[in-house]
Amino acid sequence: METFDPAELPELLKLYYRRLFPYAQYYRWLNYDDIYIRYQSFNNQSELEKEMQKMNPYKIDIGAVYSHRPNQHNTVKLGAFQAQEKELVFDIDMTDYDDVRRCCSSADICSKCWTLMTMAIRIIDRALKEDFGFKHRLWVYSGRRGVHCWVCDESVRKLSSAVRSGIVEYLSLVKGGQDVKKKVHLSEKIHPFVSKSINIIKKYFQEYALVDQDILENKESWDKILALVPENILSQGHFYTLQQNFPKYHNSLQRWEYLMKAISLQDSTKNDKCGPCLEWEIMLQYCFPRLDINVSKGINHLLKSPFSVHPKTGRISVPIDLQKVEQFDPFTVPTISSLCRELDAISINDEGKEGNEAESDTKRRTRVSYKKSSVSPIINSPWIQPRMDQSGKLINLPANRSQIFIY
């Protein structure tokens, strides 16, 4: 695996931002005219370029479409500068699923874990698009443990924040903190958007969570699970015969699969309908995305925007082909230092051939692009085309300004 050297990142920086950015497809991806960076207005992709490339910038976050030129905010009247539209975003971070992953904890993934993420892009985007009609978007990876989401849609940059909130809300089903044993309550009647979601889980739920979790591995682990039955469906008499009886199967799946017949005998000699729904309120604690809300529902929020580097992975945000999410592998993700050391090797290889042996690293380096890259496919996959239509041009743009941040 590429190793990643943080103390190199201001060097590999400047490489970044003048060879490998892919200044073109981002700024037709952004631009629903102007773009900014803290607060300075670049009317074209040149300036925008130009001030980058000046900043090496460690982090880029993109807010809001506002009122006015930022350049102007502090000579606009008090209170006019004001926050107008938004994409619609979601952040999904692995953090979240600490109190029901077992292979690893805080900022940690693995490929055992990182099906989550392969779920809830599949979840989510079936709901933005068939349930909303949503169109254009773009799913991201964050280059540590999680992934975005931008809705680009026009009519959904002008939503309120109360709008945003119900749609986030209706996107989540598992809510309590950490003293909360159980959090998913599904009513009696099963709406469409919570079946839809558990015929896609249940794609992964045997191989993720019986087997590459193993989630009633041993005691610990099943008295997890069977704290979220209810006593009306399991009395504690029944509660105590299943844990002297886990123990005489082998693994994950034998339990699981003796644990619903369990509840499900119970569920017949007491006239009750819950049995199902039990089942699918564990997979769903378990297996269903869990969003951030509040960078759902602000305009004013700020999310780390696509292609920026992460300061403790080095890796790339990348876009996510939604045509190939299964096949999406974060650890191959290209970090900044093996993009660099890319550019060195074909630039010699290119060196070679031209037989200018006393070109500089830095002279050599400026004349290969991303385009020879391995981040080459990425950029040219079709991230972009969330903002354009059918001939190529980009769509649905206001007269509005966005902005960036760049640190």
Contents of the next structure:
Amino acid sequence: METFDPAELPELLKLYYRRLFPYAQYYRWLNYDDIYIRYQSFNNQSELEKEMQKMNPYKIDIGAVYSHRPNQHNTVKLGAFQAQEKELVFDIDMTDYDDVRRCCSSADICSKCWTLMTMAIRIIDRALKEDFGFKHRLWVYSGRRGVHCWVCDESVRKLSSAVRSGIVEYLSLVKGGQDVKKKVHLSEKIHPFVSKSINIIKKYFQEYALVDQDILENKESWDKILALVPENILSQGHFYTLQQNFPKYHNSLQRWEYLMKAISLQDSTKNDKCGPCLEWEIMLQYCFPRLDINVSKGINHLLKSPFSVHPKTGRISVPIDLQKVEQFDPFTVPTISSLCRELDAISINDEGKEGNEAESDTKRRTRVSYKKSSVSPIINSPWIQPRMDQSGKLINLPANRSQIFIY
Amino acid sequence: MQFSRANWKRLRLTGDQRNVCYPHSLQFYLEPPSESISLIEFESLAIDRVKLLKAVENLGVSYVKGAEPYQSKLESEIRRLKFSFRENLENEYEPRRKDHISHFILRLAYCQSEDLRRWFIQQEMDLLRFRFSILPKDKIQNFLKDSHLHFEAISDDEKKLREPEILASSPSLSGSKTDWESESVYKIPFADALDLFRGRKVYLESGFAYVPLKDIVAIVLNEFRAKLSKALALTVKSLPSAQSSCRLQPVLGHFSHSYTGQDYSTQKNAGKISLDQIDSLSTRSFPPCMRQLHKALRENHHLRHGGRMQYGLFLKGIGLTLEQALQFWKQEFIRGKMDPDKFDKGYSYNIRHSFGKEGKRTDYTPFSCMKIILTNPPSQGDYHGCPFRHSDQELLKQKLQSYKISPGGIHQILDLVKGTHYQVACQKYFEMIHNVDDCGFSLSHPNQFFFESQRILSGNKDIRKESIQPETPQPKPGVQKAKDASSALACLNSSLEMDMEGLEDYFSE
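Alternate state requested, the form predicted together with its partner chain (shown: the form predicted on its own):
Entire complex below, previous chain first.
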């Protein structure tokens, strides 16, 4: 693994923006050729390119499309400068799962807990597509410990803050902070969204929870699960013996089966029931996605741009191929330093082969650079095309996009 | 709605045209009326609607909305005040027109503050919800279409296809076969069903929400609320031009606070009460505000100006004559070691004044609940005001306990107070001390409390003929019958003018 040293960033960023950043795709992704805006931030791609190469931004965040040129907002009459539209975005962060993952905590991630992101993408994307009918969804690795989703459909960009909040609420099942033990409560009637999400989780649960996370490994860990069982049930027959017998089993898989049996036995007796779906409630608490509502509801909210460089890890915020979600490995995502090293290696090779080309060195390097780097397969993937490639259509004016360059 | 005289248009309708104007018994009030009406009709339509909305409020806190007896009681209120309610009736033009115009007039009065707007919107929504609930099923689609709400019902086949999902998503559907067969399901863009989908109370598919009819109502009401809220915000901006019309200013200014019932200044009851009855009457038939004033007067042998006004006029309203009043106050003040001469020189003038025997000789009317609640709040050492409004919860509780109200009753009363339903709380007190389930009236005046109490205690006998019919305010005796509505209004507001008389200077404390 190539190491990344944040101190190298300034130099690396220069190279990144000159040779690697996919300006064409990025620019088209930001543009909407179906709106006419009078004032613009960048008149065309080359202006964007020049500006970025001049600034070598440390960080790029994308904000809303405004009624006026953002950099002139001070000259506009008070109240007239307004955020008019913005993509619907979601931010899923691994730290929000610290109470249910045993392998890592806070900013750390590993292959054992990354499955949480896989499940999150599957569950949320299904709902966005099938329930809400959203067509243009871009999932991006955040660069460190989570994923972002950008929904760019025209109708979606105009949604109010209230509707955005409503969408997040619809997608939320895990509620409560540190002081709340049981965070998922299902009612008698199970909404199709819940049942479909459970079906997705079922595909991963055994491998993720019972093997990788080993959630019933020892007393400390299984006590946490039992804390989700209603108190009045724990002291009763089946569950009392369960706690005695747990140590006799060898692994989480066996204990989970035993637990399921106890639940169904309890429910079939005349005594207190466990509740509509205790099994599902446990699975949801351990696996269901946790969204940050503040990121999604604000039209003004800034979110880190795709293809930006994460300042702490050096990793590029690369899009995730929905056809290959399970195969996505955050640890193989190129860092800016590895990319630049790659680039140097390529140019050295090229120089040898095509020394008698008419075009200048720099031009050639620019042309071939990102295509041959490891970023390129990601960029050229077909699934990114619908949003980015408006083939045949003249790309008119860019959006009044507020982009914060931090340098 | 333009109020400059130049812009009023005349519209005369006949026969079928009238039905076209108002095809439904209910509406969303999207278009303001364009008729011209007289100022008197302007006022009377508005007063009737205020009464209706107050009844809506009252019923809403006393009964469960949507169930009996709320439904039938509200229907009879609407009928009594001659507003529209039923879809299928013929000759509904007048009530519908009344409904239309009065709504818009009230917008002018109730747009003026946040509290007023909130109250107005709440009652209008409850009224609309009721009217919608009694619409026959086959009329619903037409009504929605005419109101430009594009809710299309889905076909039976489409419904069948999604039966399990819709049943699993909508709490309002019971799941019984018969309910399902008869229930229409509407397909609307998900963003239009925000309150439903955010709580996962509706089935979503490809960006559409599949909403059963019951839930469509909630959506329609939300739409209504949002539109009305916006409209009120716009109205308040254009209000200055309406207020500059001097004919409308008094109406609009005082409406929301005005008392719209009997004024209790008639001398019908004069002389029917004797002074030695007052002590026992105060515990049996006085509302708490007067009961507390009487008690304070007996204990301290004195009352400050605000208390003297409020209690004094009340006593006049229950039938005390001027002579009795003078005797009553003098006796009490003398017990407080006041010099009889000082009383004659100072206080008796005030009493005679309030009976219309001094100064400009206006016969002042006893204060209504609204006036007591909204104006001149009591300070330290005062005993006037409304105990439900002005006493803190603890003190109020103790007071009610000393009046021997049951803990359950006290609890209900305190709940109503928390919800700022002061008059309804007083009604509850009435019900408790008279041991009745339903006081049978909507309280808006302390003298009304007394009257109704006496009625019950005397077994409804001879008082029946004087039964109260809240009508438009009656001109007071001794005042020239007004030809012009504005001076009639001026009479109505005379009790407001009283405070500005400057009597306070005369008896500064």
